[in-house]
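Single chain ahead, by itself, as structure tokens, in the form predicted on its own.
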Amino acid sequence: MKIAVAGTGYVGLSVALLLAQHDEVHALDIIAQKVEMLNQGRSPIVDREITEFLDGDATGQRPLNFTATLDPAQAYAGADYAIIATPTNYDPQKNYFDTSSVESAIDAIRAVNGDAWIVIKSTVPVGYTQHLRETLGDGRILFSPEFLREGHALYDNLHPSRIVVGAPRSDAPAWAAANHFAELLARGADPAEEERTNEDGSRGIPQLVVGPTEAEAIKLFANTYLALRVAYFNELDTYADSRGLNSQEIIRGVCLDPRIRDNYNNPSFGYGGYCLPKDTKQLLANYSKVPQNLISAIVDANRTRKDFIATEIERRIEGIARPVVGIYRLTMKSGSDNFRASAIQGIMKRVKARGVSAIVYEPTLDAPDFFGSEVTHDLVSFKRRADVIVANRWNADLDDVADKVFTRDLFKRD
């Protein structure tokens, strides 16, 4: 079977990779030097399994069937399937994905291949996908969303918490091939999944062909929902912190709750990265005409987030003489390269509108200054012209210089 990705970020990479196994791969991407860094068998962005499937591939270990190009010919011409990952950034002037790049893959398949289904894996507006099919009138377009980590976007394709895809009930055809193409997912993951146990006492990899509408939610909701419990612990820890309370007791307290549990719990900076907070913009804007409270309170509250740590980072460097904030990492987690809508953008655009000259560490980024703040490689530079240092999150190159730092990572970890 030939299979086409449109894209080779995060998102259609790691699914090439994950059918490599199986099938024959053509990843399309319209940046020459992606497409041959993935030639030779070089990863084009920091993911420890992309980079070992590639290792594995280059030496005989893990051979692929995967092959990159420029050419969306070679790409689309006789593929069964045709996967779009490409980015749908939140526009907001028009209260809306920009579904554009999507919208151009579709027309760029449909020139080559007339038969191939096309599953979009890009993250879209509720009821893109169905609108898509009836105005365009092509039956063969699915929606299958992804739930992967910056970093991990690999080894949570390898094991994946579930597997949804989305195509009408009443379109036996549709059906059957988006059955078939969770079937594909499922096969390329880790074969210890087929053993596992879940929570409801079911075994193996959890697999959902729903509505694609209904799809589309389950990814909408589940990212906001993850921004919710975010946006609840820095909540908590404002109102420590502001109390004098000692926060990291408090959430250990309260997680002991069977219920609540301890992941997804740790402080930070707000929610960022490239998904939550598009895609919790992108549900609330969905809400138009439907009664709501909580999904509004979660973007206000990440704002509100921000808006408190710049006062907290403000009242470190009161009476100093011509300030500089250093920011540590730009990337939201560790162990990625992606700075996307990192919380810690927000905080520095905060501190630097209230005249404060700030000094960003990012060894991942190979220019000169990011928004007009210096950017240097060199960390014991930074740490010693740096009066106070700002970290998302933590890491052992700051131990010597703790006593600068300005962190909520109560964890140290992501």
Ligand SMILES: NC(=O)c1ccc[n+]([C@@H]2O[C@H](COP(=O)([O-])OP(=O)(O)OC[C@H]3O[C@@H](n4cnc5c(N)ncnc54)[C@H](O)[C@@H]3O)[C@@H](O)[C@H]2O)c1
Second form
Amino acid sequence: MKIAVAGTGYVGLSVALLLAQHDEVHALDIIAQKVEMLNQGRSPIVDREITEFLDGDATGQRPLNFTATLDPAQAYAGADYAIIATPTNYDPQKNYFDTSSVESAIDAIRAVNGDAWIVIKSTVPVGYTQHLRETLGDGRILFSPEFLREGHALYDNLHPSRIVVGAPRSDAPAWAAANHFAELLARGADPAEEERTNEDGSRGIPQLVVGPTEAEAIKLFANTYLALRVAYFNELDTYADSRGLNSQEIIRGVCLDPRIRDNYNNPSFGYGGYCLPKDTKQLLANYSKVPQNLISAIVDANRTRKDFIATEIERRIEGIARPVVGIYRLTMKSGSDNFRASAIQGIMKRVKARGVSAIVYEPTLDAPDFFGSEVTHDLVSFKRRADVIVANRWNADLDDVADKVFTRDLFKRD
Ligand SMILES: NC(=O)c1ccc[n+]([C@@H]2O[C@H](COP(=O)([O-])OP(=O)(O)OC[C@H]3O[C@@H](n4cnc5c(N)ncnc54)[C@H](O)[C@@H]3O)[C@@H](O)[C@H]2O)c1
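Moving from the form predicted on its own to the form predicted in complex with the ligand:
The complete assembly is shown below, putting the previous chain first.
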């Protein structure tokens, strides 16, 4: 079977390599440099399993049927499935996701292939797939949400928490294709997952084939719950810090309740990364005319938290003539290789808006400045020059200047 994938980012590349274990996969991107790297067996993103798969393919130890291309005809013509994993950034003007890259991928697929089952893996507004099916008069469009974490993109596809595919139950061919696609994803997973026992007592990887709109809602409600959890422990931390209480002790005591659980509870400067900020805003937009309190609170809580953090930083530089705030890493998590929408950028923006100058230590950024602030790769001089060092996540690099560091990474983990 031939499978095409549009977009070779975190989602597209991990799904492409997963499926290339069993099927012929052609992954298309619009960036020539990415395509070239992939065809040389090199990963454009930092991800252990993706690198291992590409290395294994290059050395013949793990043969994959995988090609990257810039040519839509090569990728899409004759494909049985065409998966779309292109960006859907939040458009603040429209107050909605910008889905234009998904639509241009659909146009490119249909220009050479009228039959492929198109599976949208990009995160889209609730109701989007059904709307497309109706307005385009194209019943061969499905939606399958992606739940991977950046940095563990292929790992999470090899060990998926669940597989969800959306198609209208009333449309028998689409329903059958959705079930078949779920099987393809499951077949690519680590075979050990077939033996696993889930919390509800079921065995193997849970596969949910549901309506397309329900599948879209699963994605946005899951990410909004994760944002809620981050925002909740951040707000607990804001309270504890403001009242001079030991936040760490409170969080431990709260989370020993097995219903609450001791995970995903480490305070930070806010929820960030590519998905949570935009997905929560999109869900809020989808609530238009539907009563709610929590969803807007989750969106607002992130702003309030960052304002609080910026004020705390300001308190630490009070009385210093021409203070310099050192931004230690722009990334969201310790092992991350990108800083799309990272919370620390919101902190930096606020600190600078208050007239304070900042320097940035970000070894992965090859540029002299970041939004007008100097970028340095010299950790020693960075530590010397900064009056306060702001770190969303702790790193042993900072051990010798601990008294200068401002972080809320209380548990020293992601
Ligand atoms: N990153 C995540 O953790 C994650 C998790 C779940 C879902 N998602 C969703 O998946 C989608 C993709 O996210 P990502 O992180 O993989 O994005 P990404 O930015 O890493 O990759 C997207 C790729 O698509 C390419 N592209 C853009 N327009 C194209 C087109 N018309 N045809 C072919 N390729 C095109 C880009 O060049 C880029 O390489 C988004 O909707 C995102 O919300 C992301």
